[in-house]
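Starting off, we have a lone chain in the form predicted on its own, written out as structure tokens.
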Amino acid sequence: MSLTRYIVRRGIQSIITFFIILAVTFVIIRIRGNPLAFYIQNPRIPAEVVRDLIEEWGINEPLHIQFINYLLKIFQLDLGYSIHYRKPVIELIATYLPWSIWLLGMSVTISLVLSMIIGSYLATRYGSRLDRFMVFMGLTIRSFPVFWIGMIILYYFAYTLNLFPISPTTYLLTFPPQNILEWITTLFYISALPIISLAMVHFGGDLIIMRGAALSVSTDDYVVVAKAVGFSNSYILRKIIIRNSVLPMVTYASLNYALIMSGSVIIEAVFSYPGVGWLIYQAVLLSDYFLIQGAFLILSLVVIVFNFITDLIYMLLDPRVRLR
């Protein structure tokens, strides 16, 4: 198979994936019936409000009608507007989307790579002390659940010590930056905590993983014969362990996308960190639908870019892939 037709197979299957999470959203929202009772029922939201929301969604109009409704509205980016915050949803989002983004890629980040390193030289020291003490540190951080976590170091190291802030939504981010220096340190310190917690949450899974793909690999013949040729077991492990050890890593990761979306929105929660998953946190204790609506569908939209990327990867490190 071409290089192209499978970026286009790959492409058509994330486009229906993204069907699918349209349909099953319109769904489960409307489930408990009416989807604007709580506005309906809320004598703080006026009337007027009310009635235009209700016309312009047609939600008195049959379900077919509502979902093509639905469909058009959200190929028009209008995702609906928070009556709690009095702004459209795609602009909450657009503020907010950010923030998510750059916690999940560094927490990712910070995993893969200290999992690649440790996971392959503990491969190196099979059966020693130091790799029976990582493996049960591993099973044991990947046991505990993410909000527990979170707690702890929220609790440790920004109550009890005092050097980060309890709440990073009180610090405000402007772009474009006045002073650059002073913004990235700003960055780093109100998302520390969060992305270390979502980082030690998937590092232990990450770590095992490693750890197997590298024992497989170092019984593997050409690195019998690297040995035999005479190779540094630092240039072995380097350019031979690790280099053929990152398929299985890159599957693993594909497959946790939707764990590490969700463990991300438990995470914001925890810390009040100012993305798309405290967005939805605050959009559920305020059911505030067209809020919760639409940073479903845009976070179910960056699991399935992050997939369909990961599939590109994968097909360049395993040119393999493209004949399947």
The other form holds:
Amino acid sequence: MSLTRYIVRRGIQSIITFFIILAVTFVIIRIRGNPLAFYIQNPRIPAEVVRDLIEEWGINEPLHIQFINYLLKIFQLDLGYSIHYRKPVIELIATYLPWSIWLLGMSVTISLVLSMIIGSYLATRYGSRLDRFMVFMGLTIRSFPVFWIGMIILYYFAYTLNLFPISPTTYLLTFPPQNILEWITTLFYISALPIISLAMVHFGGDLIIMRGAALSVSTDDYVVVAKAVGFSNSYILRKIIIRNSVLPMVTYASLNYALIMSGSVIIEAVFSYPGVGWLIYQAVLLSDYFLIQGAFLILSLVVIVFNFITDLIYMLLDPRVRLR
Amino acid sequence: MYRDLVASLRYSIEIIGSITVGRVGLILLTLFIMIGLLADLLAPYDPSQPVSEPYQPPSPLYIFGTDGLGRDIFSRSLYGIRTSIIIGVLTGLLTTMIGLMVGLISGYRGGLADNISTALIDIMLTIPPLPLIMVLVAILDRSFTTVILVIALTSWPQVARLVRSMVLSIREYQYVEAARALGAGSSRIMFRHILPAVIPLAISQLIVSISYAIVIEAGLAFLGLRNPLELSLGILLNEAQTGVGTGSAFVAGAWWWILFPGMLISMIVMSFVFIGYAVDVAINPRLKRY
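Would you mind generating the form predicted in complex with its partner chain now that we have the form predicted on its own?
Complete assembly follows, chain above in first position.
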């Protein structure tokens, strides 16, 4: 199959998936009937705001008309209005999404790189004391609830040592960065702890998978041949084992984006980190339905896009996929 | 069928026990189940009443210290262990059952049913589970049953996918073909001939599902999306994060309020992870046992 045909096919699959998620979200938001009923009772929300929303989203219309209306709205990038933040949802997402992508991207990258180096090294020292210890550590870290690791790191580094801000969202509001340099320092300053916490949790699982992948590669014939030919161990490790273990790692990563996203949502909640996870958490607590809907759609979309990109990378790394 | 299950369970426990990591896991798990069952007897204080000054650090009287209302964290943790294990096991069983059935039927029957369930599985695996569960729990309610149902209904696809791919290969084995040639009906083949071969995988998936459910329940409770009266370990951490009418554990410097409940969750999950690792070693002979 040609490259473009493969890309197109995967693209269409992703779009269908997103459509179904759109429908699922539509249903979920309406399980309990009128999603705006909660607002109508709330005296803090001006009645005309609710009336406008009902009018605009056609909440009193029959369901199929509501659904068409909903799809049209979404495709015009109108995700509704957040009652709590008093802003259009799309605006909120535009400001919060980059933070989430940064958190996800950095933590996944750090964990993958570290586990690739350490995991393949462990495979060469298979069965040694170090190997056993690291497997034990990996399994242990993997058992820790993400938010608990986050809480401990927050407690120690932000509260006890005062090295990092205790609330990134508040910090960002009180000290808005003025120039590029300040932006970069602020970025690292407020995201360091969440990134470290998430990377730690990913590392536990990634290490075990990478070690397993490297182990099965290292018994393959071409590695035996390379050893027989007399290549040095470090050469075999760097040039053969790591490279061939990357594929299973990529598969593993692509199967896990949905789970990784879950971890990042909860870490954002622990640190009050200004990402979409924090938004959806606030929205759920405050029953801010349009924000729930918008944030949920965006989180799913991010997973779909990441999956798509991973598949493309996989295809570039492994030409056999294209032939299938 | 029932006898098969018991026999394979006993066999699994034997194999798991023969691997050090698995033995540690089994011992830990038995310990936690006992604690969960006997929480009423073991708890030194009433978990819901203040028994001392707030924020007392760990001492011989209050071994895990006290929280912001002066309640004994150790007693509260014991009841929390009970909730975590009950929810974990029930959810895990439900998840595995659904996944097993869907995987079995779609793998064996093929055709339209298979196409639909495979598509469903693929889509459900792209939806981030925690946000979905958060939204569902917030919109429905926060009760015990809802949480179990919601977690199970969002996490079976993982199991179904693995079971399906295993059934696909077992279906082609000669003994299955022989049964078919002898005129066995498809439900007989599915339950009598294929199911027993899938049981080891199902057990390993049961363990994964239980530990997953425990972590998710703890996460929901931590986010304040559980009924605070059904004391669970996550609720203790939620109270530590937000404070209960008083300052949070962070502000009060009450590290014990964070450390102990989380450590218990980790240890429960760890016991399952260790058992799961041993099961994997037993199933996959390529990994060495230790």
